[in-house]
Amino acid sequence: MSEKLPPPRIAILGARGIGRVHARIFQALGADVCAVLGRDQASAGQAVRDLSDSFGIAAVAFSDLKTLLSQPLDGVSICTPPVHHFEQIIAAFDRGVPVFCEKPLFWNDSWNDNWNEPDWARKLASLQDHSNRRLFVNTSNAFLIAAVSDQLPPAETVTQFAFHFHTQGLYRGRDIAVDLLPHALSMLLGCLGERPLSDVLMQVERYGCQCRFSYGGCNVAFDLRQGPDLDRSLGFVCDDVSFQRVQEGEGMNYKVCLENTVSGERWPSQDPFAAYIAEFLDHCRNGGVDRFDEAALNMRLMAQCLKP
């Protein structure tokens, strides 16, 4: 009889907001959420108390990344602002710890006005070439494509692709694109694969961004919005086939499907977020190929869209 392995030990860097969701899903999938990093000890302590009260998670609070990474860990989940991602990923790699990172892979707020191609390219190359690279980036909505793959037209025939994502998020202006473009691009890649991107037109307003470009002969339009009064909505169109995400329940009762907006027929999907974290946990246990290549491609396309 084989010995039962202990649960993988996972640290959450930034356990408020989306980090709280990460912690809940990691725990539900059998991981031991053992540590939390906050901007200071008080913030980390508050996050730990919240996770304990809400989900029964017993984690230790840290305010110093080096000290946290000195603990025995099987993986870290990075949920801090994007400006911190690169340094935190490198620090984890240097300790040989696999990383599950929120999107985007990294971003510097100053690039919104002063694009720095050498700095961006250097960071991406540093991650790519790191000897301990084991990286997943949360562009999990692309998992939805699998539910309707047999309903979509052949990728090589698609000439029109549209995607919208409306949330009640707090970002404004160009930061909305930084937050939501990785999801839009992951859906595009899931439907059409890699193609050359050109002729970008970006229109930025306080509560939304519209991005249009040519994608290897396909006309692409993204409608990305955030605001307190918006109805949450995600959907995409491939030529004359249109799907809308439908969500029901929450927490462990959460269910998601894609609905054909014409026929009303629905196709159930795995919870994309949970499916992606489960894949990461399997990688932590068993190794294998990471998801860096798809994350890097997503970043390259995002940079093309966002260059001022």
Given for the second form:
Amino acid sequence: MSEKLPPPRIAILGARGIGRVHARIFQALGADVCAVLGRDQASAGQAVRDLSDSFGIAAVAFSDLKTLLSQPLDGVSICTPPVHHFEQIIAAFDRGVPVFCEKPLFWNDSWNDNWNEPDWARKLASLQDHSNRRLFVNTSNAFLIAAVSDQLPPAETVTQFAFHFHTQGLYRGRDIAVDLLPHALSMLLGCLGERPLSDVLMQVERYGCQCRFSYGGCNVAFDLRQGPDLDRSLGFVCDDVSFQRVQEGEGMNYKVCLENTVSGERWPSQDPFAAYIAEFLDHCRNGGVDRFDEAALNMRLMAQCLKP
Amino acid sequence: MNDDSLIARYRYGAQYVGDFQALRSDIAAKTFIPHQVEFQPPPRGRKICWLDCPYCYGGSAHDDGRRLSKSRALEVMAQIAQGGVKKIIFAGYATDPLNCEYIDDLLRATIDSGQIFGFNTKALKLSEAFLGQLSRPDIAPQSYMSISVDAGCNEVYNAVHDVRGNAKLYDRVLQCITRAGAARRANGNLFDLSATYLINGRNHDVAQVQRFIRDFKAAGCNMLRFAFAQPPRGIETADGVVPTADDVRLYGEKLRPVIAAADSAACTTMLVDADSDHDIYDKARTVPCFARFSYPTVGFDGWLYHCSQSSAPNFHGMAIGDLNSDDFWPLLYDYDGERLGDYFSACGLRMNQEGCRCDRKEHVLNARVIASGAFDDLVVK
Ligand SMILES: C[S@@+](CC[C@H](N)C(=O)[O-])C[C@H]1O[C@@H](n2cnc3c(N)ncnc32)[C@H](O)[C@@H]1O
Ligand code: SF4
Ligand code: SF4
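Compare with the form predicted on its own: the form predicted in complex with the partner chain:
Below, the chain from earlier opens the complete complex, with every other chain and molecule after it.
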């Protein structure tokens, strides 16, 4: 009889906002969410209490990343603001711990006004070349494409691609693009694959960013918005085919579908978030190729869109 | 006459910590001195214990073959004494202190340095040299020997401890205690001599309990304590080995009057039901854990552990360090005193992962420190 493997031990760095969702999904997938990193003991402690009260997760609270990373862990999930991602990923790699990172892979707020290509490129290269690199970046919406891939026109024929994502997120101005572009780009990559990107036109408003560019002959338009009054909505158009994300059911039991906006026909999708975390957990257990290349490509396109 | 502090100690009520705020600053400043150190002397022979008691806490302990040498044990004892620790408890997790070749030397060193000693043992064997130490006139007050017996005759002794055959172990233990009782009388009762009885499905008979009381009073004990076995860590026990909560109630109702009736000025008899008193039946551990600051434990392999219930090689992942290569105080003080919140979290995480299991005194100590509020800003309750 084969012995049951112990559950993978996962720490969540930053467990208040999206980290709370990560914790719940990791736990639902059988992981042991055993530690949380907060700004300080008080905030980490509050997160731990919340995870315990809400989901029965028994984690402990850390305020020092080094101490947390010296514990026996099988993976970390990075849910801190993007400006911390790079240092935290490197620290985890240095300890040989695989990383599941919220998007974007990394970003410095100052780059919005002062683009620093060398700094950006150096960071990407040091991640790429790290000898312990095991990285997944959460651009899980690409999973949605898989549900309807046989409904889409052949990639090489597509001349128009549009994507919209509206959320009630708290970012404003250019930060909305920093937050949502990775999703938009992962959908684009999922539909059309890698192509040269040019002629970027970025229009930034308080509650939204419109981004247009040419993608190897295809005209692309992203409509990314965040605001308190928005209905959450995600959809894309590939020439004359148009889909939107719909959710059936509520709470823990919701199901994600893609709906053809013309015919109303629906295709169930795996919960993209859970599916991607499941892949990460499998990687933590069994190793294999990480998702750095995909994340780096996304990051390169993002930089092209955002740099002045 | 027994004083109240003895009775409190035997009710798992000993005050290992007095002033919690002071404990906190002493931990941060690394100036705390543990109330006691538990020493688990290495066994002779390859098997780690001389019995295989089916209820034993330490039943799931691993053995990697390493043993603390006599010379290093005496060095470590000296370091502990020089640092100001006033009490050494010789006991075991899955071992018995009297099953150690050099236990007489360890006891001698303890008495020589003026420390209080305590023994928790099955006392299957007592050497003349050991008895000689017990007869010394310079034993520190509050020293004790506590012998776990759990029976009132040879047959039940063997049944309770899973001993096959007709060995007369009960008679042997009784004889050893009678000799220890004589040593105690000879030096004017300088140490307490107690016998304990873990009640379970194999020994809860009234007549059995009465025989035990009669025999061990006659042997010279001044304390007889009854308690219930706790579910041990990581092993399935056969029916009757660990009483259920219902059994505890039933046996308690039946035996409480018998035990109370035997209480006397010369020999206190008591039944302690700490699980019901403290609501810890079947609870694995109470964290954050303060054991290291109150009763760190030297294991039979020479490692320094947080407590007596996490003191075997399978707990190296959460242990304090290896005394074979490092000295006692540097190891004990090896943590970040400025980030105590993270320290407690790291320990808690490892304790959860290694699956240690508190005994009663450990549950009670941790719960008391937590309830004091002195660490509220550092720990998540
Ligand atoms: C683990 S033993 C080690 C010392 C020695 N070998 C002995 O048996 O006395 C220490 C004490 O723990 C008690 N003990 C062992 N397993 C126990 C359990 N599951 N619940 C309560 N007490 C237990 C023993 O009866 C003994 O009094
Ligand atoms: S209870 Fe004591 S004597 Fe019995 S097996 Fe455990 S350690 Fe050995
Ligand atoms: S068994 Fe209890 S006292 Fe011992 S280390 Fe674990 S939590 Fe601490």
